[in-house]
Amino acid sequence: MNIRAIQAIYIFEMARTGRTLLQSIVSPVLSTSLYFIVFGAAIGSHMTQIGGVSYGAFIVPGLIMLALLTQSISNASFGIFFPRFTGTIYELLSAPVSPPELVAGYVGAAATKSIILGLITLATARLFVDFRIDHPLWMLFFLLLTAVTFSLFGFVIGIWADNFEKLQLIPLLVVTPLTFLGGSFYSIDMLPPFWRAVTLVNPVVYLISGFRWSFFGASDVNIAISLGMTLFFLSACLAIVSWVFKTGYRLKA
């Protein structure tokens, strides 16, 4: 294992966050704060509790997950897309760096940035609402697992996209709607039976449900199923990344 190569890629990607601090950290935190003000304070004050939890506290896991998913994909996809766009990816591919080391550097940096943002969002939420975390270790585990999984997903998108427009296509038109419809702002138990069954097809439901369980000890989906679905998605992303390097898809053209 070439640790120096992983460190070089990791440090370079983390340094990019420092150069784009407003875009990487400040902007997502401000957006999340607006969600808390609008949904938590304005709308939440007129809603009853959900599962014994105030509405403002109920949406905290969903908002953190929303920020985590979008930023994990954005960081990882841009991280690998830019070297492809400029042509410097060939220098990496010709260097004594194996595919697992390349992925570890880019995905590790993207996941780290997303986890930092998630923790900042968690601290920001405390300024607006009072909430509890019943299972803090499970909360950190779900945070880490989700960040790594969707950073891998973003890595795949960054390799697939051949222009900046495609780079934003899946996050904006697929991931964000699925997150909003995945129980970020409501419990799927509030839906009619038919629409609840339809919602269970949405993979993001299991992520948000498991993450919410770590906060309040209750979830829309069994915690074992949530964890299993997350691990399944992680395995699928790993399989796709392995296939990409095996075939050279969009890398050796």
Second form
Amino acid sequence: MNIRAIQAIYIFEMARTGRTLLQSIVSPVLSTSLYFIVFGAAIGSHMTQIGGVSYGAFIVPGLIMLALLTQSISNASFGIFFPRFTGTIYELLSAPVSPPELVAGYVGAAATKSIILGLITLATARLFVDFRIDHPLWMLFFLLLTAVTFSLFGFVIGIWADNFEKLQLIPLLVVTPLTFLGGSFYSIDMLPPFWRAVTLVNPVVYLISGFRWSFFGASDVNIAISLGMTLFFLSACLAIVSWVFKTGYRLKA
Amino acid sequence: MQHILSISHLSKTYASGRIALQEISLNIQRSEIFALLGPNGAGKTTLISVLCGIVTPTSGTAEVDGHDIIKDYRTARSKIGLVPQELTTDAFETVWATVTFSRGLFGKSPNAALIEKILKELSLWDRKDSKIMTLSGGMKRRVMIAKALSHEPQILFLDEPTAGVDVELRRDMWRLVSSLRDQGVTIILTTHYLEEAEEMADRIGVINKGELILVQDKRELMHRLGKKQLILLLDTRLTHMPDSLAKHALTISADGMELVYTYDKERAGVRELLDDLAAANISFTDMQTKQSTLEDIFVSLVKDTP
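Moving on from the form predicted on its own, please list the structure of the form predicted together with the partner chain.
Following is the full complex, with the preceding chain placed first.
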């Protein structure tokens, strides 16, 4: 196992994060604040409690998930797309590095960054609203699991995309709608039966529901199902990544 | 002695159906400088890419110091340094960071002293903290060489190392190549300039349309292929060749205004030709000499090989 290579990639990627630290922190802090001003203060004050939790507190897990998903995907997709774009990928391909080591370096760094941003979002939310975390270890576990899963997904997008437009396409057209419709700002119980059934096809529902359970001990979907679905999505991403390296798809001629 | 690189029946057909390499077999000796000559699209870069793990071969095998490039890729690749043809570098990283990254990627423990030595040899030391994007093209190429040397490879692939490079860097490059060879590093370079191969290589392989047409010691090859031509621009039209000039095997151009004399460098005989021309009362207004280009060599090679 080439641990040094994993380290090298991880450090290299984290240095990239370091260079853009200000915008990395400012962006989630700003957007979280905006969400709280609009949904928490303006709209939330007219909302009743959901499952015994104030609306402001209710949306916290959803907002963190929103930041986590978008950041994981964009960090990881950009991390692997950029060397492909500039051509420096030659060095990764010609190095004595196995595919799992390569993925560990890139996905590890992307997940680390998005977890940091998730925690910053959490801290920002705390400034606006009071909330409790019933199961902090589970909360961290869900944070980690989601960050890794969606960083893997981002890695796949970064390999699939052959231009900057495509790099933005899936996050914009698929992930953002899924997150917004995945119960970030509402409980799926609030939907009519038909739409509730439709919503259950959305994988993000399970992530947000599970994550919200770790905060308030209550959830839309059974926690075991949430966990199972997240692990299923993780395995699906792992399967795609291993297929990519097996076939050399978009990496090797 | 075991070869440092041994290639056997290596072929590559791209998904598009284009055949890039056909049954290449080649052995490279330890610490030799081998030049792979060929026109654009001949398969030089594909061959290097296969050996480095960037392109998957369709069939055939290759071993680096006895290690199969696919089954035992870790050991094989750790012995190889690659400087690709395209200037592909990071932009926002510093010189020091990118070279250190390369060493780590190849699984080597950090060695600041070695990296300092490499950067100094490549005149990059005072730019070590500069972002790569601020460097000139020549400096970027030096960075790429530094990256390839950072993990102390036993074989160094230089793909078109002097394409678009100024004279100074070119000279530095040759100096570096010689000093690396003295340290026991094997160097395989590709080029389409004959002079470049002539200047540096011990052996030359000629590749065309994915086939290795010949592999020969440089001196023998230059002797065989390195022809020169002397072109004389006549002041009056010549309709037929005087018998007294027959031994020089001259050719007359279609308009009868040029005489072309082909000779090899070691046996010129130009003096004798000029004397014979004077004796035959043929005068000329100007002359020029032309060294055979790789293209000429290809024409002759393709003609020679059935």
